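A single chain, nothing else alongside it, follows as structure tokens in the form predicted on its own.
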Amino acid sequence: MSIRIGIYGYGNLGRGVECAIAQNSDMQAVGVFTRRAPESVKTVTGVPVYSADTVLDFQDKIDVMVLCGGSATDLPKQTPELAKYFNVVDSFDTHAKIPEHLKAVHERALKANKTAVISVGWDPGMFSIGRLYGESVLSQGNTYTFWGKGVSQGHSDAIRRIDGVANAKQYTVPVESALKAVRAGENPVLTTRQKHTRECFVVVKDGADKARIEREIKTMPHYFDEYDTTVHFISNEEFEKNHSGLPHGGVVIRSGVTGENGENKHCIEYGLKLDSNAEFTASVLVAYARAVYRLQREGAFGCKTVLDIPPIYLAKESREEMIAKLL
């Protein structure tokens, strides 16, 4: 039996989810749900498009709803609301607000006997698991996360929601000297500002106040206020020519010591290099949709995170097959 997936939202992430479902033989896409006029949306693989207003008509037709909205304003409202009616998975990535989001979704899902997984992607998500493994294995040491250079979808979306902004891309850039010191085992103490810079390329609408927009970007809590941020205002032509892709990546490094006096140094590094941030995130969402489906069938209701779920629940193959193949 195929796992029936709904796609709520159809931007870059939604298109990525659609393509990822097509690559997994145990899944089928039931439909895309959009706030736009359905007839104006053309899907990549021909998946039907429905108005978001009709989503509750599909409660018995969808096993897992994959939410593809933005973390700034969409998911804090959409995920708790839809968790009352569907098993859900989202990519909420505002790290500081994850506990708050988890609580809100858990209350709704648990009451409805539904299963939810939030903050699924590569960070939070795969990198979160890397941090847990590193800190568990090397109990004495420090954990470092470096992102980029690449496009942050969440930060770019946050800029686009500022009044007067027509389009925007934000690149996260690791500070090379900090990364070099960590890999050398120096265990530096680094502030947020010392690890990364943020570079923004912004297209504004006619007559927009650029000074205000730049100020709003640089002072935005949880997104830019703790970083050295550069804002470039460019034309739409330059944007389309030089900033149409979604590359990203990064590394999680655990630097630690073992031995009676900590004489032996060790470094665990987990890295990603991504041509498409959106498509990779979508692939992680789809893998966790499979886990949500299995957990729900076992009666594991409420909201989970990637740290709560055994890796075997992600695999298309059986536990026995994966043990024989990978262990």
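C-alpha atoms forming the largest set that superposes within 1.5 Å between two forms make up the rigid core. Predicted model only: the values in this text are computed from it and were never measured. Numbering follows the first chain given and starts at 1. Compared with the form predicted together with another copy of the chain:
For Glu240, the Cα coordinates differ by 2 angstroms or more between the two forms after the core has been superposed.
Once the rigid core is overlaid between the two forms, Thr192 counts among the residues whose Cα shifts by 2 Å or more. Core-aligned CA deviation for Ala158 between the two forms: 2 Å or greater.
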Given for the second form:
There are 2 protein chains.
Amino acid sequence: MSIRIGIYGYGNLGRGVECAIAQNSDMQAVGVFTRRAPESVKTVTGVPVYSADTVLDFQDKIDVMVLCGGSATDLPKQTPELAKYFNVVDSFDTHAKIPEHLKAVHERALKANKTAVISVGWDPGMFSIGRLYGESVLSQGNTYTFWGKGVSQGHSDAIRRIDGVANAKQYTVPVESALKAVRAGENPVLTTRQKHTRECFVVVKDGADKARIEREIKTMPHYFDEYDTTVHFISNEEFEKNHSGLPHGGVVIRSGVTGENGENKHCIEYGLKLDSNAEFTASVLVAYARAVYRLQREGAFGCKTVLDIPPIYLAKESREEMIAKLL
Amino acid sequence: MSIRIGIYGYGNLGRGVECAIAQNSDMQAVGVFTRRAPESVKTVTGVPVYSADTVLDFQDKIDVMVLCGGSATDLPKQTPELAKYFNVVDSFDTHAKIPEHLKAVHERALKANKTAVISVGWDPGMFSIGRLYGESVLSQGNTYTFWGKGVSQGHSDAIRRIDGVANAKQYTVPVESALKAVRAGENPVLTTRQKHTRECFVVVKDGADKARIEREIKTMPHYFDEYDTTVHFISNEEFEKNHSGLPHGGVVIRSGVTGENGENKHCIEYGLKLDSNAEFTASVLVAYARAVYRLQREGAFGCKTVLDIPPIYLAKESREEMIAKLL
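In place of the form predicted on its own, output the structure of the form predicted together with another copy of the chain.
Next comes the full complex, this chain leading.
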């Protein structure tokens, strides 16, 4: 019997979840739940669309609800609320608020004998796991995270809000020399500026003042002022051709030493190169939906994180098969 | 109260475990157990040495026994036997025999209310975890493992057994073009020869026939005949200077696609660069010793693998700290 998944929210992430479910033969997508008019939403693989208002009618029809809303306003409300009725998975990524969110979801899920996992994706998510394994195995060392090369949607949005900008993409780029020093086990202390640069591709409206726009970008507090930023003004054609995707990626590096006097260096590197940030995040969510389904059936109620879940719970195949094949 | 560890077997791996324990403030090494005369063994950090025959006297003094023997003859006997009396961790790495070993250890551990984890290290071990996460997240794709550049002790030993050879080191080297194709998402089908080359540094005895030695190496069944092998004859001085260590490493790569028609490529790469194979393996063993200790106290008896254990069980710090810091 396949695992019945509901998709709550239907933007890039929701579409990615729908496609990821289609790749996994042990799962089926029961429905997409939207706050928009259901008839206005067309799904990629033909999954039916329902109004979010009707979601509670699906309690017996859905094994795990995958929440695909945003971390700013959607998930802090939706995940605790839905955890009262469903097993849930979300990609909540507001780092500082994770403990609070965890607590809120845990209370609801526990009371309802449901299982939840929050902050699933690649960072937080697979990168967090990489950091934990790295620090646990090499207890004397330093952990570094570099993001990119990839599109930061928040930074791209910030540029688009500048007067005169028609469209924009911002790439976060790791500084090659910093990466090299970390990989060589030099354990450098790196400032924000020394770790990443920001590269912007901007399409302007007719007659816009490029010098002003460039200045506004480079001096923008929080987003750009602490970085070395490059601004390229390009045509709409070039933008559509070369900058329409949402690639991302990065690396988590643990650099540590062992031996009687720390004489041997070791480097653990977990890296991702992703053509589609949203679709990869969706693939991680779907793997953890499988884990949540199994945990709940075993009576492991409450809210978990990726750090709490044994790797084997993500696998489609049985434990015996995976041990024989992968160990 | 710190976790009390016993070290059973004292070669490179045992010494590595001793040094790793010294790096972890929540652990202490209670004793080294050896089949040699205890007075003939000097430990790195002054841990007391006992005869292996006395190990059962330590049942109340040791929380976890880390087994540091070899997979060929030591561990298949020692791990099941010691699992009757201790929580145990081993690095059993004879891939084909893991299911059988797991069963043998599981039965003993379960009956004795002890917890065991077998096949801990980097491969099997961290690489196995990397393969499992990769396949679970990107369900449509291929998994590749490349080893090296690093010293294969088995291959080095095989060369040393050739008549006229005084000393030898064999490096396993990934083929750069194959790595590049995999990283580019080309999903190549690779033969053994196309994945790795073998590079040998050989010191010969006076008057030895180098041409014959080179021929014997290159045609050696199982070890070299399926590979492109390079043989360098070097002086003993050069050997001591440049080839005295046991570095190793490698990468596990999962290359997969997502989207409606698999149009987006993704690459997950877990890589290791290790100055000391034995010391890194030892560091992984020690992290899992911590996990075994906790699992046994929670009543999770029997034999586990790295795939079964939640990442958080490896961490020295509390779950709350790790969630706040790493997630």
